[in-house]
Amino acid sequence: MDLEKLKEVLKDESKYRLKEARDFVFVKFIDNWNQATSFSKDLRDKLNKECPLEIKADVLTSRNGDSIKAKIILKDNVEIETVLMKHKDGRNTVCVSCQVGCPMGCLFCATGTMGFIRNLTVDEILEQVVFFNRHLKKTTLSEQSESNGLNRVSNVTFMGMGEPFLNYDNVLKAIKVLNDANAFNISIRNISVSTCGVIEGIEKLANSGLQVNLAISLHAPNNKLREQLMPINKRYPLDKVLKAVDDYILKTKRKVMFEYVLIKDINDTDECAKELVELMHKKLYFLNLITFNTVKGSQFQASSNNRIETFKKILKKEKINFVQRYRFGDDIQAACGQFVTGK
């Protein structure tokens, strides 16, 4: 998709043209411009030459159903993964990819072996949740199961491939089409943000007055082992982090979530469990515990079962708030930390 030419295409019709193709695309999630009925043959002709809507992709389901995976090839032949998670409660999240590659180079991620490509165009982050709202709605069709409305996309997770805030403006521009009424309509508070710790991104998300929930790609409690997983701790120490973060805070109000994926013998210690406690002690943090996913040709391993029991353990006794995130896509290789491509 490259709706950017929409406007080109469309500049000699009146302004509600424009607005009913974004509809067609936004709302009604068409494929083919043939399926706007209401525009004149001619335009359609011209619109499905100069401003397709196709999206290349390769789709694996998981075994129980609750996940699918997408590789999408943009137009330089680049790819990219996507993945939808179908939760019990009805929710439909999107775990998007905001660059090609990723220039972090955490030990834990298969993304950060790939290097850093180039960043995606708003199109392209968008066409990712414009892909499986796309799937779910063929889906509801064929089930037959309209009488509540088209199954869609309830929420979204910027915790895919890459940094978001090293592609800061055009997640904001994704964000807020994804947000807007006349578009996806999907709540602001449905709509995550996951960084590293980029301190600029995270200042000038506090200053955007977008109410998106933010998540800190923690990993470990103290600054020693965090620069042996995450190099960018170098530049951004834990403890600058932190601060950014309670500064955010205060000017939104809104709590924080910080991401701690849990590694044998390197940071599900009790002892860093113990550190932990320190840092996640105040009101608004809230702690998501991942279970370490299976990365090709990593030295990493999966905590065991016992062990991270014992992490909760201390945890609980200290009324931390925590949750262990439930584990979509494993098998699928479409868990965190998961996406990787071959380009």
Contents of the next structure:
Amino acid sequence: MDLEKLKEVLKDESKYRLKEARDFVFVKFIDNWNQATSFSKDLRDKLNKECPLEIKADVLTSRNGDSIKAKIILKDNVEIETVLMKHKDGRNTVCVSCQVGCPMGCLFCATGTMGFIRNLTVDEILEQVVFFNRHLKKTTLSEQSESNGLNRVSNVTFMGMGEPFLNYDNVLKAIKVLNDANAFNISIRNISVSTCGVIEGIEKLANSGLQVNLAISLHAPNNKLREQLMPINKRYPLDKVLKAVDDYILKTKRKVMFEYVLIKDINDTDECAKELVELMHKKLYFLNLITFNTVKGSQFQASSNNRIETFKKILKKEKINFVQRYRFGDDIQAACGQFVTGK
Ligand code: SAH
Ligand code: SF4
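If the one shown is the form predicted on its own, what is the structure of the form predicted in complex with S-adenosyl-L-homocysteine (SAH)?
The next block holds the full complex; its first chain is the one shown before.
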């Protein structure tokens, strides 16, 4: 899909045409301008030529059908991955990428092994949500799901490839369109951004007034271990990240989610759990335990169920607010940290 020339193609049309055209793409989810029936045949042909709507993608569906991964091929032939997760309660969450690859190089993450290729444009971020909205529109055609909004993407998480705060402006612009009642109309409280701890980004978000959910990839309860797993901790050490989070909470009064991937014999010990308790004992801090998802060639393994239970017991005893994240799509390499392209 390429909307770059949309404005230019429509410059001689009435001023409502642009709004109408965006409505066709971002609300009605047409996949060919021929479906824009209120446009003249000439205009439709021109748009199909200059602003094609086709999204090139390879699609994989998980065994139980609850998650679908799309590898989208962009116009410079680089690829990104995005996943739709269908929850039992009717929510449809899309996990979007914001960069091709990622420069942060976290050792446990498949995207991290790719290095950084480039930032995504606003349209390329939106295209991922458009893709799944088209898919949902085609697969759930009943009138009832239409009226319940069940055939729409209801939640978006910036937890795919890349670090959102290294592409801050485009991510924020995309969020505004996702939230726009005249576009995707996704509630701002259903949009989440996850960062490995880019402090400037946390500060900017706090001042933006935007009520999105903030998640922090923590993964270790002290600098020494975090530095080994996440090289970026040298630049943004734990205490400074947490200070930025506390300022964010002070300003926004919003809760913050901390993500902690349990890796066998690395960060899943009783000592780590106890250290984590010390960090998490704060109002509006919320912990999300994630099972480690296998990454090809990785030196790490997932913690055993027994170990996870013991770890959780320590947290429970100390009354830490936490949940264990349900694992979507690990059989199609579509779970957290498994996004990788070009290999
Ligand atoms: N760059 C951002 C957002 C993308 S990563 C960030 O790091 O927060 C989305 C989440 O998946 C992060 O919490 C990340 O740490 C986690 N993750 C990375 N590799 C993983 C793996 N192998 N198993 C489980 N989660 C992983
Ligand atoms: Fe980048 Fe996030 Fe993966 Fe780290 S965990 S390499 S920041 S995508």
